[in-house]
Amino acid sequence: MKVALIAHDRKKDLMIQLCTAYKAILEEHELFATGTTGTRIMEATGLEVHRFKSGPLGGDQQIGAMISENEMDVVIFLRDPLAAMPHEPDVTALIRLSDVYEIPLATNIGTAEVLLRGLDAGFVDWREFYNAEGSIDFG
């Protein structure tokens, strides 16, 4: 499966965190971050990690055109809601993408955890079928 991790400032140590005690189950799925939290990640746990830019600098939007075209499966967003983002805008509109793609998506480490252990125990398979046009094909 492809994993987005992105954490706002406030978040980042959370994400480590996070990344550090599920190192075994996110090493088995292709990884992809914004700028620095994909960094550190990859310092903190020797996880690989495609990075893209800055959420500021349109990583939210990058990621945001792999779940448009079908390219990501889970996406894991650790935002601080209590801070005001330049770019919110990039911000509300991943996580509608993420709904109208149906994306399973976790804002919080409560959520995280949770999707986690749900994608290592097989909860998230039913992404395999999801194709292009926006429904489960069984085949």
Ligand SMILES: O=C(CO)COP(=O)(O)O
The other form holds:
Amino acid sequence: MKVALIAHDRKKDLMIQLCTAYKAILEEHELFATGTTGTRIMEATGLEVHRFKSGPLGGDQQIGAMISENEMDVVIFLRDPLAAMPHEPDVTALIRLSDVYEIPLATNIGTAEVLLRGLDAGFVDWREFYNAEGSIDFG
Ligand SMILES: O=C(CO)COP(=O)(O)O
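Taking the form predicted alone as the starting point, write out the structure of the form predicted in complex with the ligand.
Shown next: the complete complex, the earlier chain at its head.
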């Protein structure tokens, strides 16, 4: 499965803790991240992560594009609800696209743990059917 990992600055330490704790699960999957988050995860855990641009420079939009192409299966986006972001429209767009395409999305650590355990238990396997179908009518 393709898993996107994104964390705003004040949530990056939490993301590292999550990736460290769930490394055994994450290394079974293809990992993608916005720029700084990806660098931090790779340095801290040794996991292989495909890095996009930094969030404020378009990384959220790149991941959104993958979602719209049916190329992303899980999104973990530890966003900061207490800070204003210059790229707030991009953040909103990524979350919106996850909902448009029914992609499992966690926006806090509590849900992220449940989602990773569910991923490991096969609860996201239905995505393989969608992937095989190629195009689904979400309209
Ligand atoms: O801003 C972000 C998501 O909106 C995250 O970007 P970075 O991982 O580059 O810090």
